[in-house]
Every structure is written in C-alpha cells, then in structure tokens.
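Take a look at this one chain, the form predicted alone, written out in structure tokens.
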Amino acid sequence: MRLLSQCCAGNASATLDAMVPQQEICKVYDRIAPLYDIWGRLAESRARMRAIELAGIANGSTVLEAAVGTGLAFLEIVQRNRDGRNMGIDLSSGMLEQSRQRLRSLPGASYVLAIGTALDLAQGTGTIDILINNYMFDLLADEDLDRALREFKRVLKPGGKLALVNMTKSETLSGGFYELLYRLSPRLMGGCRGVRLTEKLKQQGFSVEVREYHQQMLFPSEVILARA
C-alpha cells in the first residue's frame, strides 16, 4: 500500500518513473523470455513492424538494434539486410537466447548478437546508419533517458535514422488500464511505463521526422523516426 500512496501521489497525468532497479531487469526478463513472444505478438507487433517499415532498411546497411529482445525485430532487420552488418544486443541472456534461436531460420545470414547496454554501446562514434530500439526506454529511469539518447547520437553517423518504439502514456481512457497496473505492480509490468521521448530527441540534437501513437490490446505505444 505505500508502493500505491507514492505512486499516486502529484499529478496523475506526469510520466511515472521507473520502478524497477535496472540491475533486476535482467532477472525479469531472463524469466519471462520464453513466454515474451505471446506478448510480443498480442500487443506489440503492429508498432514493432510500423518501426521498420520507417527505417526503410536498405540492404548493405550497418544496422544495430539495441534490446533485441527475443528477435522479433532483429529477424525482418536481418532479412532486409542480407549483405550488410546486423548487430543486436541486450542486457538479458535469456532473451539473447531466443534471439539466436529465432535467427536459426536464416542459415549464412549476417548478425552478431551479444550482452551489452544502450547507456555504453561498444560500436565506433559515427558508424551506424540505422539504430532501432523497442521498449527499451520505458524501462530505464529518468535519469538515464538522456544518457541512452547521447550514446545512440554518438555511434550514428551523421544523418542516421533512429526507429524507437516505446510503450507510452495512453491517449484513450481505455488504454490507462496499464499504467494502473504498472502503479499497482511494476514488476508484473516487466518494468514498462508509459513515457515520450520527442522533445528529449530533440533536446538531444535529434530531428524528429515522424511521431505516430498506436494502441494493440489496449497497449499504447509510440512510434518514432528520427534523424542524428
């Protein structure tokens, strides 16, 4: 009851901050990552694919998906970009492991999938042309916004695209059902909040191009591209 009290507490209409310490995440999802794909597939699949189809992924490109997550993504990336670098990572083994899994599908295929964390990604300043991230910064704390920005800012070239999605606050009564939840129980949310990211984007340095809101099951999401 006092997790409720602190939640509720203000303005019921701020973005919440995260709940769950990012050092639990990885236990969060290394346990959910066999089930993820219902959930995947049930809530999130629309704004996933919406994603990609704004990235306009050229073949030859140098892509990184930063939380792949169980490879939802990273398999229509790989697939788009058979002669380029397909680079993805998470913090999570276990979703790691779906991922590699999932990529089994496509034999001789370029990718490399790896542990790492979007607040020090290991790739070069400037050698990215498409970064995609998916409900990744609904997870992290506020103060950590800014810093996932300024690391995926530095390894884009000049002009690079930047697809996220990320869940968001609800623009329908329905959909506010999650953030009660997510007030309720953080960790039965697997950590996500509602949050927006435009004006951090551009406060960043980034050009947004295209914000777009979708709700799948009630889930509401953001969808934007945006330019280093």
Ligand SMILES: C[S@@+](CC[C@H](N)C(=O)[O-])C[C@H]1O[C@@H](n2cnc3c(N)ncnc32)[C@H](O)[C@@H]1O
Given for the second form:
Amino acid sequence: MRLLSQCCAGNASATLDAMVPQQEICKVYDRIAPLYDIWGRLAESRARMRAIELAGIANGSTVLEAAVGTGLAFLEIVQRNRDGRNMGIDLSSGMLEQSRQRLRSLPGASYVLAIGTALDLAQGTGTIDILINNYMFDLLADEDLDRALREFKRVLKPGGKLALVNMTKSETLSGGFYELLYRLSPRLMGGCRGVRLTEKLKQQGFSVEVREYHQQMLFPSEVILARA
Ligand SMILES: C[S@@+](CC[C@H](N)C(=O)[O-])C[C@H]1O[C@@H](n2cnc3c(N)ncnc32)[C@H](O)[C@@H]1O
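Mind sharing the form predicted together with the ligand? What's above is the form predicted alone.
And the full complex, kicking off with our chain again.
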C-alpha cells in the first residue's frame, strides 16, 4: 500500500536510482531489440517526434544520435539531413542491427551506425551541430547523468542544439503506474525510471529553451531542447 501511494504520488516521491547496471544494459537490450518497436511506437512516438521537430534539423548539418536504439528517430534524422553527416551510436549490437535493417529503406543515404557509449564519445570537441538522445538518461545511474551531459556539452559546437527525451516523473496520478512497475521489476521496464534533467542541464552550462511534459499510454516523458 505504501509502495502504491509513493508511486502514484507523482512528484512527491524521490527520484529512484537506476537498478540495472550499465554492464547488463547490453544484454537486456540485445534481448528485447526485435520487439522494442512495439513499445517504442505505442508509448514513446509522440515525444520522440516532438524532439525531432524541436531540433529543427537543417539539411547539411552534423548530427549525432546517442543511444540510437532501433533507429526510430534515426530514420527521420537521416531523411531530413540527406546531404549532412549522420552518426548513430549505441551500446547494444542487437538494437544497432535493428537500426541497420530500418535504414535499408533509404538506399544511398549517408550515415554511420557504430557501437559506442554516451559516457565516452568518440566525436571530437565542438564538432556536432545537433545531438539527439531519447530514453537513455532514464536508465543511467545517478552518478553517470552529469558525466553523459558533460560529454554532450563537449562534442556540441557552442550554441549547438541538444534535443532530449526521457521517461520522467509523472505529473499526473495515472502516470505513476510505470514507476510502480519499475519498483516491482526494473528489467520489465528495460531499466528505465523517471528522471528530470532541466536543472542538471543548467548546471552543466546548457541553456534550456523548451521543456514539455507528454503522456502517451500513461507513460510520462519529458522533451527538452537545450543549447550548448
Ligand atoms: C529505451 S532504449 C531507447 C532507444 C532509442 N533511443 C529510442 O528512443 O527508441 C535505450 C537505449 O539506450 C542504449 N544505451 C544505454 N546506455 C547507453 C550508453 N551509455 N551509451 C549508448 N547507448 C546506451 C541501450 O542500448 C538502448 O538501445
């Protein structure tokens, strides 16, 4: 009963830390990769598309998507940036394989998909116009949140855009459902719990231009546009 009331209390409960360590994330996502799109479309599609809209990708840009997953956003990015540079990285080879299959629908398009971690990016300092990152911070340990944000700030050009989507703390009673699920089985939730990133972004020197709350299938997301 206490658990239920904590979870449904929305912002009254403290943010939970990640319960699935990074070393296990690969295995978890390799396993769910073939089915991920069902969830990705049902509960996350509106927030993901809103982030792409906010990013305002101009053709000819240098764009990095960190934690590219199965490529649901990456396909949209590459379509908008046919003459630019498009890079997608992810920890999970299973998720990357789904991305590769999806991008086959754009023969001749220019992009690179590679294994990599957002905690230690291979890209040079000040080289990226737009960085897109969806539903990754919600599965990082608290101690890694600042580290990833510092890496994003490092690789972005000054004034470069960061479009971010996370599972967030529910702002409605019904949105607390998924936090309850996370408490019962973190793996069932793919290791994701609600986070709020605007304050952390400001601490790392980003200026936050937009922060929106979206809820789809009761699943609470925040969409953020910030500048380096
Ligand atoms: C919930 S899925 C989201 C996938 C995709 N961004 C989307 O919105 O459909 C989380 C993804 O983050 C990846 N991931 C987790 N930690 C990462 C890290 N440190 N660096 C890169 N990718 C990571 C996982 O492998 C997984 O593909």
